[in-house]
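Next up: a single chain in C-alpha cells, the form predicted on its own.
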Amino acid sequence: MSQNCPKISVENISKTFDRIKALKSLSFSIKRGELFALLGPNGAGKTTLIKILAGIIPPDKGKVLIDGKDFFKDISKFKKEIGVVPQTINLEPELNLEENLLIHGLIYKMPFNKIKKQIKKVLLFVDLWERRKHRVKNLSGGMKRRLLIARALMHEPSILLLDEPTVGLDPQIRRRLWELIKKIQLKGATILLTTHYMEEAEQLADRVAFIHKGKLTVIDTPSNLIATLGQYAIDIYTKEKRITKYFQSREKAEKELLLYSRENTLVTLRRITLEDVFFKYIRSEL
C-alpha cells in the first residue's frame, strides 16, 4: 500500500437541501491507503457526502481536509487527485469507450500522448481493451460500471470515490468489480465507497460507518462490530415476526435451536454478519 496516499478528515460537514438537512455535523478521519465503507439507506446522505467530497458541490459548515490541507481553499488542485466512479451511468452512449475516455483526458489537461497510454493502460486494467471501439450503448451493464471505474482512473488519482458502483447488478458482476476495487487499493489508493449492499461493505472495507438520515452512529472494522453481537445467530419464524437470538458460540446456538425445533417451530441457524449489527444501530428510526 502505498504511503503517499492522502489521509482524508471531515470535520462537523453539514448540509442543507430546501429545509431538509441531509448531513448533520459528520466528523471522520480516512486513514492513508484505507478503503473506507459508508453505509447506509436510500436517502442517507451518502450521495450529498460524495458530491462534497468531489468538490461539485461544497458544505454548509464544516471542514473537509487533505492531509491537513482545506480542500475548499485550494479545490482546482485537490480535485486533479480526486477520481469519482458515480452511482448514475453518466457515459456517453453514442461514443465507443475510447472516446469517451479521451474526452475525460482533455476535461483533465492531459498531454494527448498521455491521453493515449492512459486509455490502453485503464481499459487493459478493466478488461475491456478489446471493446474499445464499441459504442458505450451496446456494453452490458457490469461493463458500464468497470468503464466509469477506468475513467475515475484516466488522470491517475490518489483518492477515488465510489457511489454504490454495483448497484443493480447481478452477484457474479458485483464479486468481479469487488476484485477490481481491491486491486485498485493495493496499487496505492485512499478509497470511500458508499452502499447499501452489507455484504460488500464486509468484504471490502478495512472500516466501515454507519449513516442514517444524515448522522453517522458508529464506526469501526467490519469483524469488530460483528464481534459485539457473537459470532452465530438463530432466527426465529413466528406468524408476526422474525425473532433473532445471538450467541458466542455454535454449541449455545444449536442448544437453543434444539429447543424451538422440539416446539416445531421454524428457526435457522447462521453466522453473525454486518447486516445484523447495522438493525441494531438503527432499527429504532427505521
Given for the second form:
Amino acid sequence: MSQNCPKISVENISKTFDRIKALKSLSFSIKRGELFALLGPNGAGKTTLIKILAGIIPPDKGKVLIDGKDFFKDISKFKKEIGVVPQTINLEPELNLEENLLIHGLIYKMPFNKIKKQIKKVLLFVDLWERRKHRVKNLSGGMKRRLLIARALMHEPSILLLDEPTVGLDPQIRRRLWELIKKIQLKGATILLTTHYMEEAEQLADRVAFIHKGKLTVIDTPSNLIATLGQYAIDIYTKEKRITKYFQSREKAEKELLLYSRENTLVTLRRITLEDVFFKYIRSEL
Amino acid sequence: MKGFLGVYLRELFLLKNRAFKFILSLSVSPLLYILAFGLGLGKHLTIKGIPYLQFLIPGLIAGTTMMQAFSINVEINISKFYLKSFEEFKCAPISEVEYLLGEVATGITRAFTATAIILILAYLSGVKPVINFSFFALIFLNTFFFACLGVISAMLIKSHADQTLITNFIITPMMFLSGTFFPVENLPPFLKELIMYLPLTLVTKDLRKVALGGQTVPEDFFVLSSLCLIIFLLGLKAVKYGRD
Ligand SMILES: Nc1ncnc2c1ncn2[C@@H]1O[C@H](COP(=O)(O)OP(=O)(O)OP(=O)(O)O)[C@@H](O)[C@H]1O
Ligand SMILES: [Mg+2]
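How about the form predicted in complex with the partner chain, since we already have the form predicted on its own?
Next comes the full complex, this chain leading.
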C-alpha cells in the first residue's frame, strides 16, 4: 500500500433516481488522515454520495478507489474499513446502548472479547458509559447523535463518513461534537463530513468542496477559498436588499465604510467567512 | 456466522423486552380457538371417529406456527420503513445467507414458543398428542418455509400497506382452509384441488397423523425439504434485491 496514494478516490460517479440526476460525474479525492467537508444545499446530492461510499447503493457509473483499490470489487472487505454516521438516526430505540453496539460488533464480524472492550472504549469516548443500560429511546437528541458516532467507531474503521452529524443540536453540544470529530481525526482516521453549517466546515475541515445539483464546484482549503474573495467585507443595507463588498485589507474596507456612513446608509464591517464564498459559488451556479 | 448471530440477537433482544406481552398474545388466540371451536362448537363432534378437539390441536399448531414464522416480516418492515435500522445491515459486511438465516431462526424461535403454549393448553383441556421427532421436524420445515416467505415479502414490498394485503389475501385464507379446522375433503372440488397442493395442507395432514399416533411417509419429508430449499434460494435473491 503506497503511502502517497489518496485514501479515497472518487472517479466520475453518476447516480440517477427515476428521472432525478442526483450526482453528475463527480470526481475528487481525499488524502489519508484528511478531514474533508462537503457543503451543499438541500437535495444537492450529499447523502447520495455518502450512501455510495458506504456501499449502501451502487452508482450507475464511475469508480471508487480505496487505498488505490477498487471498492466495488471487494466491497465486504472494504466495508470493515468504513464507519458510517447516517443523516437519519437509525438506532434500535427499544434496545439499550450496549445491545445496540453488541449487534453492530457482531454484524461487523468483530471477535467477542474485542467487542466487549470496544463497547466500553467508545461509550467512554462519547461520554455515554453511565447510560449503557438505558434504552436508546430515552436518550436526548444530542446523546443519540453521539451514540451514532460511537457505533460507527466500534469496529475501528480507518474511514469515517459523517452525514450531517450535528443537525438539530444546540451550539454547545455541536461544539462538543466538533471536538470529538477532531479527536477522531487526530487518531489517524480519514473523515468525510457533510454539513449545512459553514462554520462547522470552516472550523473542522482541512479542505471543503461545494456540491450543488449533483456537481462539485470548487475544492480547496477554507482559508484559500476565503482568500479568493479577500479578507474583509462590508454589508450595505439598502431598502430592497443587502449588498456585500469584499476587500483585501481592512484599510480599504474602512474607507468604503466611511463613504457609505456619510450618506447615512447602514453599513457594517466584518471578516469574510466561508458562507460568503458559498453564496458566491452557489449563486453563480443558479 | 457472527453476522447471523447479530441478526438473530437483535430480534431476540426485541422479543425479550416484551416477553410478557409476546407470550400473552401467543396464548390468546389458541385459547379462543380451543374454547370456541374445540369445546364450544365441537363438544359432541367427531371427525372420522376422532373427537374434534384432538383433530383441532395439530391443525392449530400448524396454522399458528405458520403465522408466527411469517410474522417476522412485521419487525423487518418496521426496521425498513420506520426505524431505518435496516440500513445498518446494508452498511455492514454481512452476507445474504447470514441475514436470511438470522431472520429465519427468529421465526423458528417464535413458532416453537407458540407450539409449547398450545401444547400446554392442549394438556389442560385433556388432549395428549403424540410428540416425537417427526412432530418437531414437520413444525421445523413448516416454519422454515414460512419464515423465508416472510422475509421475501418484506424485501419485495414497497410500503407497509402492501404487507397487510399479502397477509389478508394469502396467509389468513391458508390459516383457515388448509385443513387446520376441518378436513380439506369437505371443500368444494375446485378449491380442494388448489388447497391440496399447498405446503401448509401437507404439514397439517402429516402433523395430525403423527399426533394421533400414526406414521408419515418419507416422500412428504422429501417434498417439504425441497420446497424449503427452493424458497431459501428465492429468499437469498430477495435479500439481495432488498439491500440494493
Ligand atoms: N431513493 C431515492 N429515490 C428518488 N430520489 C432520490 C432518492 N434519494 C435521493 N433522491 C433525490 O436525489 C437528490 C439528492 O438527494 P440527497 O439526499 O443526496 O441530497 P442531500 O444533499 O443529502 O440533501 P439534504 O441536505 O436535504 O440532506 C434529491 O433531489 C433527492 O430527491
Ligand atoms: Mg442529506
